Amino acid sequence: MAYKEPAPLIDKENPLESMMSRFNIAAEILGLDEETYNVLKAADKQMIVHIPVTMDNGKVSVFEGYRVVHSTILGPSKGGIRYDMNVHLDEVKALAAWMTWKCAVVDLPYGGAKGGIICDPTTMSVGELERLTRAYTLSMKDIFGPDRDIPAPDMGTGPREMAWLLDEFSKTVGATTPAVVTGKPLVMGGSLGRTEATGRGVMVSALAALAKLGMDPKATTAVVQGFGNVGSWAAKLLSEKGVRIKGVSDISGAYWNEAGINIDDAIAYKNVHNGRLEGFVGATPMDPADLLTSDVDMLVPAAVEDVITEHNAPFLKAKLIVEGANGPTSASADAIINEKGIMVVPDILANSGGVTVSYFEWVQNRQGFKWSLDMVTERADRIMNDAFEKVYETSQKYDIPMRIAAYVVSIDKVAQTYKYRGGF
């Protein structure tokens, strides 16, 4: 029986209610009190503004940015900004929720935030950029701090935003403070494995999921769907490993090769020609909402939230699913994943080498000194395979899918942590 995704291919749930379908079951689990519930539910802080910026044209537009503060129990909170149209305020209310639990499952000391701005990137100069991301620092400043609120960049942000943050921030304080943002320019105090740490985090934790169901890496095949950074750098890695790459698709489309695609030539590929894969002659173009039920081993969705839903679900073949996104499952689709043995690993432990790495970058700021890229690499993969364990550990005491048993470790070292500090 043949599948067609229905359009759209996005089928998309309310991403805090997916969060906290997963959160509900996973506190059950541990019996949490209604008190510990209540705080660890709800976020500490949101702020909305409206941000002022002349235009290139001299108008003035009023842009509506966000930042949520979820949880500070664990530490000063830490959480991407994001540039994008689609922006809305439980998105980010349950991104900044889902860093509390990412940062809580590999063991940082961080709560989660989440920020944004809706505007469109790739329609702004350079010029209009730097006046968007300067107001909203000024607009955030009592928020900000490293002590206090860590940002990053996320969807339509990178390095560049990130420098002018720390620029603006510094000149609000009058001392530069590199440790108040991660995600920075090399020459600015950011760290060495950076760029690659998201997709690095996606291999180390699919080596350890092959390891536990005995698949040897060299006998596998896998589908990558995004091929922005993660997507990119988790399929070069994990073709080192010897893992045949089959499929990969990004925003122009999927390309299939039954042999095997050659990973670095489409990396090349890909940065010559705008970011895309649109003509790359090393696969073949193929329906994009076949990519995600093809016939391998191994799926990497490491694009946007909800592409596999209830409706795909049921036609997926691979053997195990690495979430190099945040939420590319709907919770709907979680029971149909659990009753076909699909093993996942969920977004929260696979796609947190960034954050770890940024960590590390706070670190390095905080300490006045440049760690050396082995120090870094492995250092992460420690973490990584470190909290893997962890969860897979916690999935075989309570027999729960890896994704419950990522939130029952991460919920329990926040509410053990908020009980030994203690509410008013």
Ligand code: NAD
The other form holds:
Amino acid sequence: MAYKEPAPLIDKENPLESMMSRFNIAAEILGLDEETYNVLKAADKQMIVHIPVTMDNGKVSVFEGYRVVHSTILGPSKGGIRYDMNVHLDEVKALAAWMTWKCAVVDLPYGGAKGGIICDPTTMSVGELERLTRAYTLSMKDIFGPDRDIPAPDMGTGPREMAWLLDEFSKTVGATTPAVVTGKPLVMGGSLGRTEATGRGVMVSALAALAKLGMDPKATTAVVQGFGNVGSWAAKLLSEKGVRIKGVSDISGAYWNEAGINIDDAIAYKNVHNGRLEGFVGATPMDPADLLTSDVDMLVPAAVEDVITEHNAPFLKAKLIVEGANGPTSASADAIINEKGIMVVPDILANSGGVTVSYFEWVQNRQGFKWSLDMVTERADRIMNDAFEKVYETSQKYDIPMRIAAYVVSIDKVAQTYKYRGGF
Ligand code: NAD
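Could you output the structure for the form predicted together with ligand NAD, given that the previous block was the form predicted alone?
Everything in the complex follows now, all chains and molecules, and the chain you saw is the first one.
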């Protein structure tokens, strides 16, 4: 089929509906009874807070913040905190449920949660951000806790915010409590290997998928969309395995080199150009809308949600999609992708290397002991490979796509645990 019109790059669907449509298919395959279905589908808890913060100009602004705990059936809930103007309760609910399935698919003893504050961190001073983070932490003090709910960074937050959160929480309980949050600075209990963990997991699961497809990484071509933490690490580690990365993109545009982009050069370039690839001379600029439909074997969407949609899915040429981002494929594209026979390593599996090493951070904090980078990497790779194998076997057993298989594995584990624990 000829590619006629450039497809819109982003076509947002309601993430909660997208997640639920896959959940429903998996629940039906598992023959989930109505009672368990109702328990797993709804979030346990939703906290909405209004936080007054004195801004630098002396005026008080009130910020709306959320924490949604979707499930604690497998253990304390785990999930990041997002600072963004587009934070929406429905999205936070979807992301919290995704965390439940993600932790379950890699067999971590965690449930799922997510938080967010409607704010624009790019226009706020460091002092304003610190006051906002401390006030949010205080308002969530009865939800957070190393055995209850363990936050982490997400869009708009990083190690700095996690350090404030740890400090404020520790004050409220009167004891330094590093295991209450992950993604901390290395000097205050962060884990070695956390920075590259998600990109590394993307690489490990991509290699596992290529092996199933009988494809040699050294003869494989790819494009990576998004060149931030996940995209740049995935691109670097995949290229070290011999994959030829022909195209990369970020918010500044898309860049192509038929012979393969030198990823170390691209990373070095963005590091001294405000984190952006704009003006990179090792590749030629191309239309970003064409990146995902270009003629390569593998796509690694590692930027934002809903970039593979019913509009561009008919034109995909790749044989494999490895989802570094959360929710890069809208539910409306699933049927088209399946019909084309494209293998998808879904987000809840492909990008779970990050939460896996966050779990290691929490374990180290509780042990009061620091692991070597080799130990972190070896254990994380093993977990990723085991999870991939389990999802692949499930997809073969039921003759279903890998995405639904990942949901089947997760929902089955949470449902079985619920049966043992019971309700009221
Ligand atoms: P980041 O902020 O470090 O990088 C995002 C990148 O995407 C940047 O290069 C940005 O320029 C680019 N980008 C933004 N909009 C784009 C667009 N429309 N087209 C092309 N590029 C665009 O973020 P990150 O931590 O790398 O996260 C990326 C994705 O991976 C998100 O969906 C996130 O939820 C998911 N994720 C991240 C982690 C983690 O450990 N960082 C873990 C699991 C999932």
